[in-house]
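Below sits a lone chain in structure tokens, taken as the form predicted on its own.
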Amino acid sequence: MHENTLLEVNNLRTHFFLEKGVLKAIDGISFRVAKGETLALVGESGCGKSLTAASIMGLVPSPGKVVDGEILLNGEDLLQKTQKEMRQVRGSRITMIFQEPMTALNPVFTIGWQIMEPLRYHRKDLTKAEAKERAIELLDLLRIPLPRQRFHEYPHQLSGGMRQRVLIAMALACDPDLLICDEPTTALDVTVQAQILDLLLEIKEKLGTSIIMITHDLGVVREIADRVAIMYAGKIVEENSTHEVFNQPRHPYTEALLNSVPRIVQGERQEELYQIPGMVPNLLKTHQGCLFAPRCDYAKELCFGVTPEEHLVLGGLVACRRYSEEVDLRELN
């Protein structure tokens, strides 16, 4: 594990054991995440985005249960922890923010003690005025106004966005290494939106936190992440740093996403907007070749037969057989 990696995820699989078989809903997936970095996680709904971070959490749902990999967090094996051990961990060295707020804060506690929540649970050493000098502090550094008046209020108290800083105050209280943030913006208006993501930029240059970011938003994306990682059905097709995925994608899959992002020509809208073609596929079912074959406008007849390997493409990877020596890339072109 290299020095400067805070978390390192290996060949993870994660199944749900079901009446009518194994859902194999992520499927092998590795990448790493350095000290200080912002990894964006994306795909549509249904990837494996969310699972990957519940996975990292270990809160994966039942019938849902991690049956191969490592998860390396500063080289300790997350997997190979009890529940009674991860939640030392959760809380206090991983962290995650929710999509919704009002389904994450509990509606008859004040904000001010779910902030003291986790300071109570993994910093003994603090008193309860400390504890709530802290959790002001939290508001404050939040930028939400009357921060010593907010801790004594509820959350239907709260506009959205104050609800969302309110749990990014949470996920902050015992300063993680790692942040998750779960689509954390889809539920704000465009303002509020840019808004929580300065917060997040400016949270990692002052604290030093790494970001996880799991979105579907490409706008999201290229504002506050470092590197990329692209999944379909459960696996990771490409991975390198924002500045080369969204200008020379290498993967059909990312290829497609950025043309479905609508865009202004001369001052006018597309008339039509791209559309990827065809149904994600059902991982219920046992699949030979690229999963992304039925749907990939380059697809030829041996993508349909033979799983693509992981090839290194200029700093990244990309899992995709024209990258591969073995074929004819004429073929492919």
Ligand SMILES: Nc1ncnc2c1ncn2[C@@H]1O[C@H](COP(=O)(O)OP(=O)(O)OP(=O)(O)O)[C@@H](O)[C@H]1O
Contents of the next structure:
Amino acid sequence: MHENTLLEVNNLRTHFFLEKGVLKAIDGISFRVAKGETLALVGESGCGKSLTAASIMGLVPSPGKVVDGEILLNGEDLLQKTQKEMRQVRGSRITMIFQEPMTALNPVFTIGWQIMEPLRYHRKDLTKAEAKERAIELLDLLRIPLPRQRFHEYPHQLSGGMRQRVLIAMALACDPDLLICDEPTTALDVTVQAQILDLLLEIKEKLGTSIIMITHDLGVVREIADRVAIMYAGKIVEENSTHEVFNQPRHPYTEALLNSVPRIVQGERQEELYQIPGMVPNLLKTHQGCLFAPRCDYAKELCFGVTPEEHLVLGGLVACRRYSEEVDLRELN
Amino acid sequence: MILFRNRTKLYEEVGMADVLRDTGLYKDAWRRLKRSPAALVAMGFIGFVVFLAIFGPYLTPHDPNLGNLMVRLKPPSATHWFGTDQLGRDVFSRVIAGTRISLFIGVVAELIALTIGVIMGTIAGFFGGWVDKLISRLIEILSSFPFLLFALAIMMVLGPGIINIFIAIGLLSWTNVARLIRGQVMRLKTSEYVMAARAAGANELSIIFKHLIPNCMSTIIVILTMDIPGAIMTETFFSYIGMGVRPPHASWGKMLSESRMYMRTAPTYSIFSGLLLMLTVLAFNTFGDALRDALDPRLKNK
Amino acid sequence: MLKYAMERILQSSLVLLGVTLITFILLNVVPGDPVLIMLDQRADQLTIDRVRHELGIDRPLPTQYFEFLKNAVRGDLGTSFFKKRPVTELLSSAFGATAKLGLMTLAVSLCMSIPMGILAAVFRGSIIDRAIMFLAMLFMSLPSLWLAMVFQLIFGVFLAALPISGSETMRHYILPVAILAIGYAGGASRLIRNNVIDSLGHDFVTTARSKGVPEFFVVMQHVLKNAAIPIVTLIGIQLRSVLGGAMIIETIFSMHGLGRLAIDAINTRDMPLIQGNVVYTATVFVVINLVVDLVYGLLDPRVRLAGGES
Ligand SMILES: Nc1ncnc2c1ncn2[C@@H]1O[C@H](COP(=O)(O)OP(=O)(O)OP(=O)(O)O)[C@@H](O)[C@H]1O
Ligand SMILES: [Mg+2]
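How about the form predicted in complex with this ligand, since we already have the form predicted on its own?
Following is the full complex, with the preceding chain placed first.
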């Protein structure tokens, strides 16, 4: 393990045990996030991005279960921790913000109360007054005007962008090592999106927080991410630096994703943007071969029969048969 | 947001998908219903009670209304399985005969309430505007009355008897139905396929009868099942006050109230009508609940 | 909030107006001649005319209605025909017992249903949930008349532990309250369960969990404060239905409450008393509704701070 690795996920499998069978929502993914680095997790709706976040947070919903793998935070396996120990990690060392700022805040508590909440559970050393100061400081950090006044307001009195800032403030309250953002800008309009992204960039620089950025929006990725992991049907199909992914997409799926992004889109639902032929595979069934093969322009007979291995490529990994040679070349060198 | 989607939400989505597919709805509901053993038992029991109500008169071993004063208030025996009442009538036969009347009252009174409620709710929801305001106020006023007291006052004015029970219950309990249907119609009215029908030139009436009411059908069925026990219980109450069916006819409520005097001397007298009443109500409640879950998960909190 | 409150009060007054009108029509217009119902057709014409005059029924209907309304606003609901006492006086002396019965029933049923509902919701789908929900369904399905008879027999006669008639001491209330509370707890716990489950599905619950808030506080603070809003509505509904629905229980246990007074009035065809009773109880209902709406407003900051429509 590298010196500066913060989070290392190895061979994570999270399955849902439904009446109809076992849904392999995440099926063996591995990635790492270095200190201060931003990793973008990209993929179609339902490919398991949010579930990856939930697995890291230890909040996989009920019929689901992490069945295999390791999640190492500074070398400690989070999966080995008890509920109580996990609670101490959540909200202090790893925090998370969500897509819908409108509903992610509790309508019947003031935003001040909600920002102070993580401090109440993780920073027992702070007095109430200190916690309040800290909360106001955070509101200020996120450029929320009149923080002292906002402190006493309720979520419905703030706009969507302001609420998202409140959520970020809440997530930063205990100086986390890792901030997971699950589509933090999808529900906001474009100008507000840009402001929030700028804030995140600034935070990243100022505080050195590592970020996992879950998104549909490749524009966001290009702006903020250092590395990108492309997910498809519960697997990571390509992982590389942002530069490599955008300039030389290797996996056919990545390529299709990049091609299907229209130049400027406003206000439309992101899901509708990807127009890749065919359907996402039903994860309840057992599949043979590459999951993307039925939709892939480059698919050969071999692709339907053999599950592709991960191949090392320049700067990263790709799980596609076509790159087996590239590895061989590199190994020869 | 779909994050950390929970199971209820997922089921809700499944339910919605069913409504969209329309034809598969009842088949799917039946499949879901079959999975709940409690619902099946309840359904079986309701079937049994309905059977008693229909064929009861041919099954009674004695004439339910003919007493023999020589055998008053006897405990269960071989000739009188459930014993006899204060006039020496066979309790078993009377319980069976009472089934018909109690169930009939429950079903018919609820059907009346449902009819009024669906009409009012559809009108209010579909036309909106001042019609809606008027009906909504009326609903609000009617639900401000103490139900039983008001029903009793109606009964007093109209006099006792089955028909008047129907009227009293029907006139008062349509408001809940109307409120639910109104909401649903308002939602459906703006739905895409109603818009499409409108664009295709369908007139208002055909939209109401072809699109809106069929789509409220599952709600209507669920309300019917869930409100019948209330009406049956109300009958008990009327009988207790002396405003129920006229003697010598039997209903569960009437037998229950008559048996009260003889609790001490003939405790078994009250047991059977009470038990059947309770089990029937329990069965309807259980079945209605399961039916709602199966047909229309979105109705859950109404 | 002020605007919201004013709106609600205005709306309630309108509803009350409707209530009096409908009651008046039901009791005075529908039967044609209410005196005939009261006197049971046996009386001679002279008596009928006298009673008619005494009640002021010989005047035109609109005059009667406005007279009734005017007096009602002043707190005068007429005079009971058989008891020869002011209706308001009879009602307020009976209100105490019914209110006591209602409030105690409410308290007991909430003490049962809130824990039942929360427990079932938190462990939804499990055996605990199913057991509680079956119990609740059973509670809902017990006919109160029958339950009252059985309880009287067991506790009053066989065990001779509790009084089964009257409303003089607190002990007299134990059985009636138990019977009513069991019935209401059934429905209430199911409703609370559904509300808590709904609140548990909200995004802010996930947010709270992601902050490391212990599950206990997630439920007790975040969920319950949101579920409290429907629970207030529930309290209103229950209070109303106990006040209006305790008739059977009051009669069986011979308690001197509103319900029993109403049944007496119906049995003696005492029109002024019936009319007064309906209007009085409906007024109490409307006031409860109003209070519920106002509390609702206080609990929900979106309503409290903004006000305005609904
Ligand atoms: N509670 C659940 N029960 C069953 N299956 C679930 C549940 N939650 C998620 N899934 C399944 O897990 C898979 C991954 O879901 P996830 O929410 O992680 O997708 P996502 O990539 O975040 O999509 P989106 O972009 O729409 O947020 C999906 O196929 C979904 O069907
Ligand atoms: Mg997601």
